[in-house]
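First, one chain by itself: the form predicted alone, in C-alpha cells.
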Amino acid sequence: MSEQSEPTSKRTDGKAYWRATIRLTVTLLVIWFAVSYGAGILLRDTLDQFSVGGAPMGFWFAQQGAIYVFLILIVVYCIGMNRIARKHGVEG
C-alpha cells in the first residue's frame, strides 16, 4: 500500500517544487525588468528630477542601480530556492 501512495506522492511534491520555482523565478524576472527597463529607460524623465550621488537618479538607475538590484536578485534567488529545496526536500 505505501509503495502504491509514494509515487503519487513524489509526483505531487514535484509539481508543487516546479510551480514554486518558477513563481519564485518570474517574480524576480518582472522586478529585473521594472528595474532595468522600466526606470532607466521609461521613467528616466520622472526619476532625473532627483538625484543620487550628484548624478540624476534615471541615469544612475540605467548605469548602477540596475546592475546593483541584479545582484541583490542573484542572492534572492539563491536563498529563496534552497528554501523551495528545503521544503520539498529536493537535495541538489
Given for the second form:
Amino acid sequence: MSEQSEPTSKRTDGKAYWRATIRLTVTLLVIWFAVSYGAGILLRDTLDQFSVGGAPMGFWFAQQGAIYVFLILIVVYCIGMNRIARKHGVEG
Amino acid sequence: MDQTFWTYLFVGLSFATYVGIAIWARAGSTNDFYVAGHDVHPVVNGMATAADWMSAASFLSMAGLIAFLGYGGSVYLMGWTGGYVLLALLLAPFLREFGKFTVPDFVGDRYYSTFARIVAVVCTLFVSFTYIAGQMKGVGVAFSGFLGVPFDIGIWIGMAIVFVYATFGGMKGVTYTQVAQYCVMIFAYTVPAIFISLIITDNPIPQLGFISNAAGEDISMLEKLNTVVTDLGFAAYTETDKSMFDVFAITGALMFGTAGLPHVIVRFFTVSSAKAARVSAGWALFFIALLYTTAPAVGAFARLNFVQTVNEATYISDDEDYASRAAEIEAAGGKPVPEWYKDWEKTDLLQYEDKNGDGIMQYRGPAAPDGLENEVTPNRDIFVLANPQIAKLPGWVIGLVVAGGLAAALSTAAGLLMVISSAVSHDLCRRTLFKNMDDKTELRVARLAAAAAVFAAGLLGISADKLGFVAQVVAFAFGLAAASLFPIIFLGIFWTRMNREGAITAMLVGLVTTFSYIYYFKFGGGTPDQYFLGVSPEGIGFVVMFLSLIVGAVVSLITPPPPQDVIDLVEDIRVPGTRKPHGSAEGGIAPDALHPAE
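Alt. form predicted together with the partner chain, vs. the form predicted alone above:
Zooming out: every chain and molecule, the one shown earlier first.
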C-alpha cells in the first residue's frame, strides 16, 4: 500500500539507508552485550546452575559461547548490510 | 641434539619464506606501502589481521594465564574477541569508506585540525611502542631459550628479518608475510592441543574436550579439575576472586581497546571497499577464534595434567640418572617427576624448592587444607611450550611450536612498525611539516621511518627486558586506545555535531587520566585499596572511556558546530559509494583512494 514511500529501485536513499544501518547495529550490539557482559559476567552465577556439556553455563559463555556468538553477529551484520544496501539502492 | 635440529630447520625455513615473500611483494608507491594498494582480498586480510593481532602473548602466555586464573582468564577471551564486533559494526567499514592511510589521517581531517592530528599521532606512537616492546622481548626469549642464541642477538636477528620485509614491502610485504605467519602459528598451536585433548578427555577436538568427561571417567573434565585444585587449596577453576565490576571493566577496556588499536584498524584500510571491510572483520574473528577457543581448553587440560603428574611426585635431582631412578621409584609404587619437567627445569620456567626435605614435590595453593607449603612454582609460559612433550609428541613438533611463537611475535611487531612509520612519514612529515612533499619522497621517508622504528623497537626490547616492565605496560596500550582513540573515532562517525574542540578535549582527558591512573598504581606506589570504584589499572580505560565520551560531547555542544564540509564528509562515509572530496583539509588525499574499487 505504501508504494510511493518505497524508494525507486536505482535511486540512492542515504538517510533511510543510515536509519536502517543504525537499527541493525543497535540490535546486534544488544545481543553482543547480552552474551558477553550479560551471560558471561553479570548473570554468571544464575546461569552456572545449568550446564553446557560438562561446563557450567555462565563459565562456558565467558570462555567459549560468547566468541561463537560474536562470530555469528558479524556474519549476520554482513548479510543484513547487503540487504539494506540493495533495498536502498546503495552500492556495495 | 635431534630436537635442536628440528627447531633450527623450522625457524630457518619460516624465516626464508618471510624474506622470499618480501622480495616478491615489493612496494612501488605510498599507496602500496601504507595500505597494500587497497586491494587485499577480504579473506587474506582476515588472516593477516589474525596474525597481526595474535602476539607472542596470545600464542605463548594466554593458555597458561587462563590455566592459572580459571574463570578470571575469561576477560582476555571475551575482551580480545568482542572488540572485533565493535570494529566490524562501528569502525572498520566507515574508516575504509573514508579511504585514506592512517588513524591520525581520519582524526586530522574529521576534526579539521593539525593539533588533533598531532595528538592522535602521539597516542598512536605511545600505544604502538608500549606494545612492540613486549613483542621484541618475546623474540629474544624464544631465541635464547631454544636456539642457544644470546637474548640481545636474538632480538637483532628478529629485527633484521622484520627490517627486510617491512622496509621493502611496506604494508604489502607485511600483509603477505602475516598470512604465512598465521599458517605457521595455527598449525603449531592446534596440533599439540589435539593430542593433549585426546589424552585428557578422549576427544580429539579441544573445544569439545573442554566440555566432555575426563578420559575414562564418569565426571566432567572441568568438575574434576575443580575438585583437584580446591583439594590443594587453590580457588575453584570456574570461579574468581576478582569483583564482578572489575571483571566487567577489564573486559570492557580490552574490548574497546582492541577496537581502538591503530595497528588493527589500519588493516581494514587495505581492502577494496566498506563491504569488504565488514566481510574481512568476520574472517579475522574466525581465524582468531580458532586459536582463542582452543586456548581455554589447552589451559584447563594443562592445569589438570600439571597437578596430576607433578604433585606428590618424587623428585629426581640432576646428579642422578633419570631413567634408572624413575624405574626404581615406580617399582617402589611411587610417582617419578615427569621427564618433560626435568627438560624444562633448565630454562628456569619451573622451580622446585624442597621446603620440608621429604624429596616429594608438594604443589599447594594458598589455602591448602593439609597446611603444607607450596614447593613448585611454574611460569605460565611453560604450559604451551611443554605441551608437545607432555603429549609425547616427536621432537619436530617442538621445533614447530618455537617457529610458531616467533611467527606470532614477528607478525605483530611488523604490523606495529607499519603504524609507527606511517604516523611519522605520512601524518607528521607529509600532512603537517612538509605539505608539498611529493609521493616519491614520501615513500623514501616512509622506508627510512620504518628502518628507524625497527631499530628503536630493538633497543626498546633489549632495555625492556632489563627493566622488566613489559607486563605492566601492556595495560597502557589497551587503556589508552580505549580511552583516547576509540571515543573520538566513534563519535566522529556517528555524531555529526562532534567538533574539533570536543575531540581534542576528549583525547587529552582520555590520555592524561588513563596514563596517570595506571602510572600511579603500577609505578607510583598506589595500593589496591585506593582503586577508584574497585577498578584495577587494567580496567580503568573502560571507565575513562565514558568520561572521555561525555566530556567530548559536552565541550562540542558549547562550542561552534563543525563546518558544513565536515558534516558532508561524515554523511558521505556513512553511505558507501557517495564519498566526494570535501574542503581544504582534503588537499593531501591520494587520488586513487577517493573512488575505491570502481
